[in-house]
Amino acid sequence: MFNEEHNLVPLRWAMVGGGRGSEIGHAHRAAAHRDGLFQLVAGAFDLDADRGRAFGSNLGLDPDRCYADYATMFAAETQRPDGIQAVSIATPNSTHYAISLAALRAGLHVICEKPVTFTVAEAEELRVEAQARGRVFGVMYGYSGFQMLHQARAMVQSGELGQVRVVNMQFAHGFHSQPVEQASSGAKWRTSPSVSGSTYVLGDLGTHIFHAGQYITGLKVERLMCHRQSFVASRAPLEDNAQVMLQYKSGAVGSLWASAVNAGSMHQQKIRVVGEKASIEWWDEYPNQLRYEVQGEPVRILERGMGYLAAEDAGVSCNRIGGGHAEGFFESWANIYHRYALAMHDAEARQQGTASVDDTQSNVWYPDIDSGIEGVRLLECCVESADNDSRWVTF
């Protein structure tokens, strides 16, 4: 079961965006409370200050630590002896990088949406940034806390597949298969390529599926080709549907679509590996199951939570329940943030020379900086792919 007897001050945490009638925002906060890991006590969550400041006061925030701006508040708390250690960034795609660099020369460490930044150049400046300072950079790849993934990945590694020869993956859901940027301000703004970038659902989607891919296979990618369309004309330059081939440095092929006009879609969001003796898959809308199948033998569901899976890393347990119970997307969330609290615990040991050498915390995963720069470059080895007759390009 999950380890709750961490015995950790919780990291005093700050949200830039995420507020008022956000989701995203919403679940950062469900997740960072749920280990009582960090405490929320500061805020630039609107561009409206006044806005923000009574969103941060419902929140039960003082209202002078909810700041009419990110570099406002990054500045002010740097004062305060009780200022914030930790920080998530839930803004649009477009002030990611500018954010977390602030944030990162102002002490702290991050938690940033993805795609973490509009470039290659800009994540790795990051992750300089972030390894001179001795700061924790999670990049949200929210959906990396299922543990089915896990196991997944741990029947990759043990060899029960054999050989890893075939990766499809998708993230094709049809809510936005009519223009609903028209009254979506969230729909619009990943629509506009000032503020999304040069990507619309390959960075919207088509990233959290391909992390699930690397995290699974351990797998890297040598090439790749790109086609994407925009179904609803209005959206162009920026796809609303893509597919993607991959090639392997080990051989294996994969292919990649993600879509947002898969009409009667919920969600699709799944990944099949296929390995030399048998395959694995699963589907996020029925997230406790991992379907295994051996050639020449019956189909076999895995459940998470039973005792015949393999055994959790770095000692952390990610079951909140016992198994035939369904754990979901908020669960998912929170084993992330538990992750990024232990690393962050540990960093903040190392920084002070009190840390352990046999510290668990130091070999906890999460997902990094590294997976941010990741997702990053397959979008710019996409938009090229598909901006030059969907040629081969070198990932």
Ligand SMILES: NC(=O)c1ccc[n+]([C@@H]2O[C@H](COP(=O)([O-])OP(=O)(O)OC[C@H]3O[C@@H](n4cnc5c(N)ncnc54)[C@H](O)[C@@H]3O)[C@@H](O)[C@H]2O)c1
Second form
Amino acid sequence: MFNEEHNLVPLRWAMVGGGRGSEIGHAHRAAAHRDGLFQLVAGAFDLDADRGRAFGSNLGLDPDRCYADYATMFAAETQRPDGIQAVSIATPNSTHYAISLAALRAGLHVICEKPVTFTVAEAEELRVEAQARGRVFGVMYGYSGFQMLHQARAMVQSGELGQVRVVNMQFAHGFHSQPVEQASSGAKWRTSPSVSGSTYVLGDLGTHIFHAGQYITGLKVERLMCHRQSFVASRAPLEDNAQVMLQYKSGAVGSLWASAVNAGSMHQQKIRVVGEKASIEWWDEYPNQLRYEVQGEPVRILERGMGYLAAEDAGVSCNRIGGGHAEGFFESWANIYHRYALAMHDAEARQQGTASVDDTQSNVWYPDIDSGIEGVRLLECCVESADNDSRWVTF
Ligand SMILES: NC(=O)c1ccc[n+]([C@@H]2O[C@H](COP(=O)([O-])OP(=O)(O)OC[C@H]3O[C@@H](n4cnc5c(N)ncnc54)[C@H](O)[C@@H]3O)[C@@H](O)[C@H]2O)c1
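With the form predicted alone already on screen, would you show the form predicted in complex with the ligand?
The next block holds the full complex; its first chain is the one shown before.
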């Protein structure tokens, strides 16, 4: 069960991006504040400096700590005895690398949105920088805080499915079936290569379910092939639909469908893992359930919060309330932020040469820079394949 009690002082935390009207800024603030482990004390929230300052003040921040841009914020905050310790970066994709690097160099723990960078080389540079400085680098795969994904992983790892044969993944919504970017700034940058990067739906959506697949199965991808299209022609060269075939080193195979033109669909973010003996299936529109299908037996629907589920990580639970109550997107995000906070306190303790905050809370799992790198590697390989007549590309 979830443990609310801790003796940890909230981390002094800032945001870059996530300003007024942004899609994902509120999710970061809600998740970070949920358990009292972070306190928002500063921000460079917006490309428009005045709007960003006004927004920060409205959130209750000291106006002196609502900055015009991230560079000014990092420079000013490092001079303060009560300066920020951690920052979340919720800006469009093209800015992640430069802001993350500057944050690490300012000695901060970083939580960055996905896709974490444009290239694997950039993401690897961030890993080196974070490791050299003993900083936590989280990548915001927010769905990975759902208890049933952790249950799925436990079932695969304990052999309940037998050897994994097939991993079927999709994240295919229908909200951009028409050229909505003409009226929506959030959709506009997603379809602009200079801001979005070399992909649209593969990076925006595919990286999420790919991460879930990697987390649940632990399988290593050997090679892949990708086919991508722009059904709304003005989006070319960026795809609004893509299909990927995967071969894993174990001999298992997989597929991934990412789409924003799946007309009528809300999210359709799903994963099905097929083993020799049984299969499991999870769908983010019904996140509290996990289908468990043993060959020759009736289907079982496992429910979140129940005693029959696998034991959770010591000291960190993804189960906030007993079974029967619905948990959702915001709980999942809060679970991830909770893990980031524990990891950051652990890193601080290690750096000061003191024992970890609590032995049960050291080495806590969270979506880290390695997960971010794998996501960017997926994108690089998909683009190489798709742009070369869908040939197989070594991962
Ligand atoms: N993890 C998820 O589930 C999830 C969901 C949505 C978006 N995202 C990711 O979050 C990021 C932001 O997406 P969004 O949809 O919120 O975008 P958005 O366009 O809605 O908002 C971006 C915000 O960042 C600000 N901004 C842009 N450049 C800035 C800069 N240099 N300094 C300070 N502020 C700046 C903008 O003014 C705006 O407030 C993207 O990388 C996206 O892929 C992730």
